[in-house]
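Just one chain is shown here, as structure tokens, and it is the form predicted alone.
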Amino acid sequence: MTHSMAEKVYVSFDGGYSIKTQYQQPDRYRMLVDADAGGYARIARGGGYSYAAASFGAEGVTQEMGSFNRVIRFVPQERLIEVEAGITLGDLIGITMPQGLWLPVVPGYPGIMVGGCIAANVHGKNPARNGAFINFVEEIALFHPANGVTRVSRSANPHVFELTCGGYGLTGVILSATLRLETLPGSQLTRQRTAVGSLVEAARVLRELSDTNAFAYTFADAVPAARTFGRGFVYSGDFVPGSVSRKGGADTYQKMTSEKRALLPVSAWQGGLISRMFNTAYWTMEAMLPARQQITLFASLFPFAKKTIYFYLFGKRGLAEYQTLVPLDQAEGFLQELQRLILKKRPPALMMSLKAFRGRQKYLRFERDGICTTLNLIRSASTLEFLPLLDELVIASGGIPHIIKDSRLPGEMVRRSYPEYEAFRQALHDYDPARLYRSELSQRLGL
């Protein structure tokens, strides 16, 4: 293997898996091509914000794509932009905003790269209205040593396009993507905060607000205390008409990596008392603020960009994030049973969030009609004992777990919950019989 191969320790963002492995930092396409001599297993890596080990593993080499961050083509009048896979969402927003355009589906941190968004088929702040990232991808330039560079889209190589969007980097290296943008109604939004007393109430309010707002999601107290569990807020908002700014782009934000997130030797959240104090303080401070506030587009897209302290406080051992998508007709029963389970088993849970979803579930993509529930817990022995119980509840409720959000998610759980698991696995092996692109995630899931 050529071109400055070295070793380093990679860690999943949740802190649940780490390993020393080979890596490469190419800055030319030629280096990617040359590195393929010898048939080594490999996997591409973007910003490294996946909670699961999707961009590294025990075999092969990780190819870091951060140097491939250019805009290849931007045609504002057609609302199309072609960018290299290593461009960050923050930089992308900074380029499109002054032209009165935006990408409605982005995950919660501006350092995430476009290639990773495609590989994980991420969602944004209102998936009931906008769906997932695949809806805004027009074409992908994909490299695989057996095929060279190919262009895949809904009309050209559609089977490879379907495998690549939400394919966790297993079809090859995403070199660039052409994205469809939307007209930006404004660079300022009015955010409305609605207090709710339970998860079921939050889900009902959320469904009412998702269709008529640019964003809608919830925050809820998940500390296992009967008096306060599930109370929280539904945040929704829409654009202030005529507030588009042509002068500036993205805001500055606090740079965070999976390695920096783990700097504290122990978690500051340890102990239920501190977690309860945090949730109480958050509730009190929010309740003191006006229910309606004007915020920037950047703040609405990336609410944690300037609040990264939350993740640092989990310390070196990390957090466990469980995200699941349950059908609408099962959602209320699932939320009630989840509350019962948490209050009975008392895992070190901290907070929860809900979103409404609409979409078509295909292969291993986290997408369907339903309610998405995200639960954050302190990583501990009791958490790891609790999560298999949650797996079974999700199965019983007809839900699917988000593969990219859980570094310990068993392959058997994915096989049981995703109806097209075997179809994805077979299609992947048909496309790449040598299974050249591999990661810890793909090995764990038996792909």
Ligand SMILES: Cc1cc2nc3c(=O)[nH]c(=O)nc-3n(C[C@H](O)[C@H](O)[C@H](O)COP(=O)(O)OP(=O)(O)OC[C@H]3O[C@@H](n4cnc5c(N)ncnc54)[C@H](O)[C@@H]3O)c2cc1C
Second form
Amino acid sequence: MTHSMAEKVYVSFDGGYSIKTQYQQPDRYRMLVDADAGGYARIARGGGYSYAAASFGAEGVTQEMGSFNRVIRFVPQERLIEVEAGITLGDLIGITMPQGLWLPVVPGYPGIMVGGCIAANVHGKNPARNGAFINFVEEIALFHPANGVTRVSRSANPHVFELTCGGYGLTGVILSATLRLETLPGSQLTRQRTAVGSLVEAARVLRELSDTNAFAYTFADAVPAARTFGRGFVYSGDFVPGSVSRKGGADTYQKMTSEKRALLPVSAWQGGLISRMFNTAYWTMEAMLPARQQITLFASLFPFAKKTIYFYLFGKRGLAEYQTLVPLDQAEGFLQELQRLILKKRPPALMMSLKAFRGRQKYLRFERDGICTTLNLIRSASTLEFLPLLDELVIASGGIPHIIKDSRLPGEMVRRSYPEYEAFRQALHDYDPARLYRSELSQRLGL
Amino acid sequence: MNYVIVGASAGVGRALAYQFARAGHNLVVAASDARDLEATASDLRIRCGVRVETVVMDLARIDETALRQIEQAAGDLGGLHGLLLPAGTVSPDDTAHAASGEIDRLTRVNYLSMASVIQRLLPLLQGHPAVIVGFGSVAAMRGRGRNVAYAAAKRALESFFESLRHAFSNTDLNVQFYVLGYMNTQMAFGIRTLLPKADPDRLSRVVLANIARDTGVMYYPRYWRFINWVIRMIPWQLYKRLNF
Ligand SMILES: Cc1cc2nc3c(=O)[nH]c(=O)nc-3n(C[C@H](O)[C@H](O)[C@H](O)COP(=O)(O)OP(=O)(O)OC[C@H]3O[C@@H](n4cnc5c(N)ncnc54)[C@H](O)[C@@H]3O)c2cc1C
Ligand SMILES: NC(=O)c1ccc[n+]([C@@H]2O[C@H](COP(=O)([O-])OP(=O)(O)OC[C@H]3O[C@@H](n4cnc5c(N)ncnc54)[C@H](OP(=O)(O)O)[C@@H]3O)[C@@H](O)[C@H]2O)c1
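Would you mind generating the form predicted together with the ligand now that we have the form predicted alone?
The next block holds the full complex; its first chain is the one shown before.
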């Protein structure tokens, strides 16, 4: 039996790719697991917050997982929770927090779903201390029509586990996952703001603070103006001991979708002047606040939860987010070159951010020891001319780009930068010769 | 209090289960697939801290065992205060040419089995304040060339509820019936509708808020009462030409 389908337009979060395609909204296991989806190519979709078109494409059907959002098992004493893949992080934290538990690795928006976190092996606010999402995944229930439902973990089908964490949904549908939680030292944190004058200085301060704090990241001015470029703040913080609240943990947040984000017909960030004004306003307002503040765990984990306006203002044309992870010994040179390139080419860059990373690089996972640089630009012709130059700089610096963050990223760039690109491709084809699960991302990357 | 919800694994029934569990009520949830039911039940227990029992029953072929199970589960909760019946099914083959097996299935799921469950649980619902809530459809306002058996079954169900309401009018048993317009659930997925699809969560809030009131027949959304009246007024000569 084929489960019913309809058509709709999907847009990548960065606005760079959109297409009308078929989709399903299964809400019962038989629609996902027993129905055959008509032999179509298919891909699972979580919250749809990927900047790249990772959960839809020109071919096949998108399977929206939002109805599979239930908690299957929660044993606080064992610090384990089994959840369906469509549960949002905001929801998950809201359930674990009152039990004094949390997941230290979560990306910055609460509407993102667990399935999307596993498939993109996302990182949180302190990847130098906590690594990536895979570190907290104990077991996955994975469905592929050729294999049925299988349980994959580090001990059962470990090669499928490795392929699925950071596998961009290409091994099948993650039905549920058992996650390992950590004891929550408090639900309030102190946030310390340290002003820095340049990117290189920010990277140095960041490396020192990452080891000793629960979170550490920077925001920096990326508008191409020699006087102000690279100035910024390093934000770091730790828990206020004993501040665990036993009451409901989740906070409310502004609900945004990729499609709604692109509603404004024009970008409000037109021209350099507005971007400069934005940065100046941000800097002035931040500087007026005390350098040390107390914030909630929710606000620290999800800084964009109540600041979605930032994304809406990019409008239909969208934004470009370039995220790259460069080895530690190359980081300073890379940041200096990046500054030179931006000031020379003057793309419509807005802001950037740095995080320190620790991890083992495998397959197409965005993980290794190094410094992660994120650059936000207005999506324009000059941006699309600038990004290939940045690709070359990343290659020259031995870096890897974050595949989930860039709807433009050429397959060739991924092949050149990820040492295990070919190994991943081969393992994927060995696992599923029919290559049933496909997306625009997988097609563009030649997977 | 304790409620039985038949068809609690998806759509309106699932929304009702969360609404009632959040209000602190214990539940027996029933539907045809154990996988969906178990996931929903464990989630309800973890999030809402209430007792939730599951009964796997296929309304298309309900038998004595299933009826005994639901009776047992309701009894185990220690007194039953309400029975909600949001289960239902439609079929693309439900035309004037539908095979008799299909007509049989649609009639059983949408009407006959509902009546059996009600009859079975009636003793548990009497002698104290309790409620039975049925869910009909605007598809039953007038017969059409589509949803033929479904509409007939829903009309039968509506009549059955009217009779129940009459029979128990001077007792503590409150009988309510909601005639639903398009709902934003799997049943209406992919179907283009002239009017917007209503949110099952909102409906479930209305049902909970009304649970102790003698509401009789309610339309949801309410404007469907007016549409129903207009459709019924259309003369046959004109109605037979409408394609909807
Ligand atoms: C405001 C914002 C902040 C962000 N912050 C961070 C951050 O701090 N760190 C970071 O690493 N990333 C960050 N991201 C990126 C985001 O975490 C990833 O793109 C993530 O994959 C999005 O997950 P999703 O639930 O939206 O899934 P989608 O975007 O819909 O899908 C992402 C991938 O997961 C797959 N997938 C989803 N569900 C399933 C399933 N059930 N089974 C199999 N495959 C599945 C899809 O096929 C696709 O390949 C951010 C994005 C935004 C918009
Ligand atoms: N959606 C609409 O537009 C609409 C409009 C008018 C009226 N209605 C009525 O509103 C009510 C709720 O519908 P909905 O939209 O929530 O539908 P839905 O999303 O399809 O959910 C129907 C529920 O009924 C259960 N069910 C269906 N067949 C069953 C069977 N054979 N045995 C046991 N359980 C069964 C389903 O579970 P399983 O499938 O797992 O068994 C599910 O829990 C129904 O009475 C429907 O007729 C709906």
